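One chain is shown next in structure tokens, namely the form predicted alone.
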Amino acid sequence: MKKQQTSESAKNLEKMLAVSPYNQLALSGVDPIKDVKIFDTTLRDGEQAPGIALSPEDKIRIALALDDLGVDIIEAGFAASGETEKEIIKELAKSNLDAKVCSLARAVKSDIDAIIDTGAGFVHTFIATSNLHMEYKLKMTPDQVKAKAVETVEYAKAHGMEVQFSCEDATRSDMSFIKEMVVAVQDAGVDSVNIPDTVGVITPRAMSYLIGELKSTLRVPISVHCHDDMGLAVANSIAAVEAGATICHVCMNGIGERSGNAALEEVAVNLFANYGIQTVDLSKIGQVSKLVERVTGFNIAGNKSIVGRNAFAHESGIHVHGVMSNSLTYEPFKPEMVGADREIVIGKHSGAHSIQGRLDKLGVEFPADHMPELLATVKKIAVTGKMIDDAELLAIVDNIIWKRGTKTKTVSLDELTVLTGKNTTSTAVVTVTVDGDDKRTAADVGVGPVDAAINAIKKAINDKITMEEYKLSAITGKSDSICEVTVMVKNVRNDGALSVGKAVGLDIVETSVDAMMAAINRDFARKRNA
């Protein structure tokens, strides 16, 4: 029994969808398919992606997760490739999985024997059928290829195995020869026939045509195995199902040879959302995707459909406003349907709704009259494309609230120029205005740009000012993190008093100067209020 949502939970999932009504209109003449099986080849074709090498423990972890997800068939590897592979398949074959455990095999009896030794009862055997492959790779005639395929299928069936046969490079094979081949293996007792788009070259309409032709020829189920070389693996898989295929070969996260295979998560969600066909427990997709990413070391692209980090991330103010009212305004389905989370991203395109929503989630009360200042600060920091995380947003908020205590700016910084570099004495020039009309310009040097800028400010305001304390921290510890600077200065007005200033920003020099100016203004405000 497959481990997937109950019919009741499936109905609840439908409430999470908002797909195009034209999909159903376009499908009005298509015979509904009630059951599609998921043939997962993450552990075989997925592992063949350059850079992936799974240990036996890795394979077993992923297989157990895929079984829990509810896939029907797990292609655990290629038994004939070595003893380690055989042992993995043997281990999975005796693990009482709900999914059938399968091994790949060439159309060679010794490959079938290797699978028999593992105890697995399902073989996926193949031989190339395109003229290109037969002439240059196999160096066999079409009759020889057909005879080899039939012999292998009969041998596997004689040993009590379930057999799926693949016409490798089917989408570049002659139609009449494919039909000969599939009828021949059907007569030999094959259980299903697989049509691979081995190098990802067919289009969805052509795939529909090909499967339709074979559907009228065969009695056994038709499977498809689509590669993504031209970005059409999922579309071709869906087109094949529309035309009558009932088994889809897929890989979690779309990994696999070259550009990868049809992504399990994309095929499963499309089949459910647009065709009402439930194949796996959709709510577990997120956790299995993360496991495969972590174990394989193959990073998921940020914009990857369904499971990418941006799949349910929103930054644009207009989008966030809509999502906060009803998430389906800018999402085809709710993230919880696939075990994912929505994220409101704070960045260059954020609006007040985005920021307020994030603050509400963090449980932070912020004065509405200071929202324009907060929004302006966020946009200034994010103009380079930086995304502001929760810790950094809280630092900005804290700084703005802290500054509310000094409402009247007495000293303003009009200009700042800093010259620095290797083997160069850092020099800074500042222009400040005191009490609205007293404009002062000063220059000084220092040990580094921050020291030079602070020295120039001190010279312009009062050269008796001393820096009692300077603290700099990166909010998140990353190289592009917002920095927070706190300073404690003494003698702004020659009375020995201490004053604290704080600022946040991306640039260390500018933020340090802003903190210094905040401390000076805080001291001027104290004097004025005394």
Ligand code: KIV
Given for the second form:
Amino acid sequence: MKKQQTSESAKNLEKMLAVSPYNQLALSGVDPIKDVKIFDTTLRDGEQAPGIALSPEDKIRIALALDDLGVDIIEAGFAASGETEKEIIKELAKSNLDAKVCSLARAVKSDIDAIIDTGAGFVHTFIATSNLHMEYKLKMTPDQVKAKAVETVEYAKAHGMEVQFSCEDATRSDMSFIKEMVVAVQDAGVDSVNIPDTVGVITPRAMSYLIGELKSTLRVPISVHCHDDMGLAVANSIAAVEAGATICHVCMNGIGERSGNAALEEVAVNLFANYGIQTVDLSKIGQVSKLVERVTGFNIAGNKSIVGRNAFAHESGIHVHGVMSNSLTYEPFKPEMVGADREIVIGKHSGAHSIQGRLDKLGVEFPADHMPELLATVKKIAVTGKMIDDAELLAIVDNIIWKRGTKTKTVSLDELTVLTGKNTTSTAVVTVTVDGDDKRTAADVGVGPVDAAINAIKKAINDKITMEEYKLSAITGKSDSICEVTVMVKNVRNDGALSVGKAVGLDIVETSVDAMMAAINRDFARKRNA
Ligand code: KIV
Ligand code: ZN
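Next up, can you give the form predicted in complex with ligand KIV of this protein, since the form predicted alone came first?
After this comes the whole thing, all chains and molecules, with the earlier chain placed first.
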């Protein structure tokens, strides 16, 4: 049984979206669009993307995931390209998938024979129909091309195959010749005809016109295969469906030759959200997309629709505020519809709402009177473009809460200059003010920039201070992570007492100095209270 959402869950899905009412209005007068089949070519056209080379195990994993997602046809490869490819298709053909397993074939009998050997029951055969391709690539006349196509379709049909025929480069082919071709292959028994926009050159309006013309010529279902060279692959696929096509060729994450193919996730979500057509199990899109990203090594752009990491991420204060009261204010549909998560990003544009929302989610109580300080710290760090993750936010919060106990500042750091490099003695100069008016400047060297800065501070305050402990940790394991420094110093006022200071920040030297200053101030505060 096909693993699609039930009509009950489809109703629930409808509550998850808020698309434009004009989408439906604009369809008045258009024949109702019913069933659309998803022909997935991630493992064929997708794998043809420069830089992708899938192992047999990778292909099988992806095919199983696509089957579970509910695609109708899986183009698993090009059987005639070699024994390994044949073995993969063979393996899938006997795997009892719900999806039909298909292989690509040129319009030559030997390519069909290679598919027959695999046991797959679906052939997708093609030959180019544009003058450009026929003259320069095939070096064949239109009549020869047509004869080849008919011969191949008849041969595959005689072997009991389901056959789809593609007019390669259809969108740059003469209309009269495409019509001649599709009628000829239809007479030869083809099951469906595919119209590829091979180099992504058609517009949605023209696609609509072309499919409309073919629809009035053909009885068999029409399929489309759109490339994204001009960014119109999904729009063209949808235009084709509006005009009567009932099969869409797609690739997960939009991978494929050059700029890729129409993205499975975008076509499926559009068909559902804007036309009410259920194709695949949308809630599995997130996981299949990640699998394809991992296995192909083809990274998804952050701003990629539906599956990019920013597709449901919000940072700016106004948007976060809106999303927190009703997510549909700034999302067309809820992320759970496509198996994704919403993320409230803490960054340069964050407001108090975002931060409070994130703290609530983390179950952290934070004193409201310190929110301005937290916001200022976050902005200071995020102004560099860094996004602050949960662990880093917690470290900043901890530090502010910790500092509440050591509020009085007796010593302040006015200036810090550090000179460091390879084969150079690290040198630091600091200027501090003690008790509001005692300004002191000191310079010292050290085994590195942190050591030099700390030595200079000691010199400015009291050179009997000793560093008993120094702990540095990166909050996450990344090179731009916020770091946390804890120091324990002794003898700030020559009495052997220990004092601890802590700070968080982006720069190790600055953060170490801040921690040192916190420890010194803590000790001065103890002195006053004593
Ligand atoms: O883009 C294209 O034309 C193709 C054909 C093989 C259908 O991938
Ligand atoms: Zn293609």
